[in-house]
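In structure tokens, one chain follows: the form predicted alone.
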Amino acid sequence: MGLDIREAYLDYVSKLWDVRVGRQIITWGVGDLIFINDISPKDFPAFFSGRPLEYLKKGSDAFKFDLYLNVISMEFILIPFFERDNLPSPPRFFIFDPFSQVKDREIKELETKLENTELALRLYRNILGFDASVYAYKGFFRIPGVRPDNPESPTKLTLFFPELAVYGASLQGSVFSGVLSLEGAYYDSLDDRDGDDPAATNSQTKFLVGFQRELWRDFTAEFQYSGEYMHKYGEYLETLPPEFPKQDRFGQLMTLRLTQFLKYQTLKLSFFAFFSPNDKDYMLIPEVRHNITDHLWAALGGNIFGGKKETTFFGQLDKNDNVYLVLRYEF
């Protein structure tokens, strides 16, 4: 039992800049649930237990600085305090552990130092109806890293959080009476720029191809298609641990979002799901929204998991399988 602020900030307003004090929820890239330029931390056992989708975000104590200008506005966001993402563990969670064994584990939480800042900034404008935007982060990767004290026979782990620069680009705008999103980064591992180190996550090339289209009256389909190049990927395969699992150099990962809207948009028919070509795994979220009033509503749905490896990512939660129903009331 805890209490968990989501959001609590100071605003101050103005006609050329704002500026944004406290916990809050930031939201970068035009990905629908594939985060490439997105830094905010993650609350993936939220998500894979069927809380509503805002959830899936966590806060951030941050500083944000906006610009309004003509010929372009900027975003300029300072987090001195590290938020990790929030992963699926047991009991609750069925999921693949290679060090399973090893119960002794350590996470060198970073500490909140000048050194340790999180810097990020969006640079954003219209160009012939498109909007674009250009990121660059410099900060920590939010999923740990793990270093063993013997790689033949661990005793120990050591959880810890590389260092990370992320440089890209997005651009989404109407085309063929629907809404094409591109985007890209480059995710530069500080730590690991020579790609020998196993505990570290080599440098990655990611981009995002999507579109979303309204196909009859209130009915709408959207599809993804996103990838993750690994480089030195030679370097990798020579250091990877007999008992991790072998990554592709080119993981790939597929979405589809169908959204149908009945009874004067009061009741809601939606399915998403995730597929990789690489892994074969896939998630199916279907879900029932009813909205009772202007301020109530009610949710049926699903996660569903599989894959044919339980060391994938999708497949590794095969027997998490859980229903959901949400009843909530808004003012």
Second form
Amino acid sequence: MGLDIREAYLDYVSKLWDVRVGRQIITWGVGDLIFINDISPKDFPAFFSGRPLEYLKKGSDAFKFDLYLNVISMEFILIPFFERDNLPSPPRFFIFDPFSQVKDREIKELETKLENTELALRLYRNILGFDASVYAYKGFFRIPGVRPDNPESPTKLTLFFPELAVYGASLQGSVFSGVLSLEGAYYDSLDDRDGDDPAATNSQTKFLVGFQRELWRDFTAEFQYSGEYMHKYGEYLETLPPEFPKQDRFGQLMTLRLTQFLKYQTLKLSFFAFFSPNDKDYMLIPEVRHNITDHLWAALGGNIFGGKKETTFFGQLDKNDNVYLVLRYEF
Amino acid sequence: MRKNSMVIPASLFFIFILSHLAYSQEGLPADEIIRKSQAAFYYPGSDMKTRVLMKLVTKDGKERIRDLTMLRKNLDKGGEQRYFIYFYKPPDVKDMTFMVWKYPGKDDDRWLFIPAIKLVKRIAANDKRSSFVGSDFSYEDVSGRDAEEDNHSILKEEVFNGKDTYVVKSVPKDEGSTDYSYKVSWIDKESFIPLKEEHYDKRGELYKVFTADEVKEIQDFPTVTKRTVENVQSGHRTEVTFKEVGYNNGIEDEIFSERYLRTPPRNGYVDKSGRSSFLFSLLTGFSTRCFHSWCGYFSRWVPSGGLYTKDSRWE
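Next up, the form predicted in complex with the partner chain in place of the form predicted alone?
Shown next: the complete complex, the earlier chain at its head.
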């Protein structure tokens, strides 16, 4: 048990610009639980075990500068202290590990120095009723690459964070009495542009299309379709160790969110599903939340994982189905 | 020739009937009364700022509170409006902001800012009957319904609570667009403020009653400062008090933008001591291995596997 400060920052606000310094939560992009241009670190174990949604996002120790002009607004972020994603790991989670026999593991931490400072830029404005943004990021993958000392019979693994640049854009607006979301980005894997390093993720193009609509009173449905296209797939196949599970060139993920409010919004029934048509795996999150008073709410839900293979993202979590109960008193 | 002379008297008679139906003694047609009433109730001033206190009361007397600041600005273009709402209470929506760009004859644009994850989210807005923050008010009750969406007729004129009123019946042109099959409004002849509204459900039974409980002149605008809506079928009611109402504040267009959704406007718009030009916010949370009472379910020792290291932060 330890103290975990989620946010602690100082704001300075002027007419045309703002500055925020300190630990802050940064949320970019238009996806619902699909992150393309969102560069902030995530806490997946928190999410997979049913903690309230805000715990999925970790704070970044950053300097943020906002500029608001009539033509365009700008957000510029400087992150000197790298923060990686938290990934599900044993003993709390059953997960797939191709190197399960190797116990000697070392994380090659990123040093806090000028070259390792992450930079992120977002430009945005309203275009014909649509919220439009373009994004650029230069930093590192937050999920580590794994390098064995000897590919044939590894005795030690080094976990490292390959360099990454992301260039993307998003658009969101009202269409057909609903909300249409579009987002895309190119992930430039700077340490593995040739795609022949099996330890580092190859460059990818990612996109998502989402549509949300209120179908009847207090009931909203949202569907998303997203894809990841791997570049240099030939090189990836050639250098992939033979016994390793093969990733598809074009990975797809769909989501469905259904939300119904009842009894003057004191009762919320919700259902969220991830489903990958190529990996044939899924995650389902049914939840009932009841606001008992203005200060106290309770939620009962579950996280159900499954898939055809135990090597895919959700498939490996198959044995981690869980039920959660949250009681929260707020003041 | 003979045929034509029959047509003219017939159409004259028709116009005569129509005018009798639609016009009151003072000559105001029902449509015009509703339009004036909408203007008096939803559009006074060039802009408005108010603190809104909503009390949501169940049949057995359980109360919930919604405390918010609302800014509203009328644009020059026919009937377009912008709304900005900042929530103080209840705690689970504290610091949340909500913005509406309202267009007559077209779906609104709505945005919500969720402070816990710093997310600006556009929300679907095609069903205006959905409850506004869990109250008996629908979105439409809060920001108004286009007068053209209903057929209006004057039922009678009567004295209501000491005021001369028009009693107007409104029947939706598209039945699917509302919960009511018709509504009846008591509209003050002088101020055009709706003093009472009754909504009848699809079976024709009374289900919602709106009353203006207190009307004050503020900067020469007659303003409803207390309003109640009761669902007479469920017994649930919502009482609203509008405090610190001010018109023509000169609220800038920029207020209704993503910037201020994320950082609510100061300059006296949003009353929050902590939101002065320097803000220091410290939110702490205990990071424990076992947050939920059920997570023991998880904690099984697995001897192998995982991209884990000895680093405790990975657990």
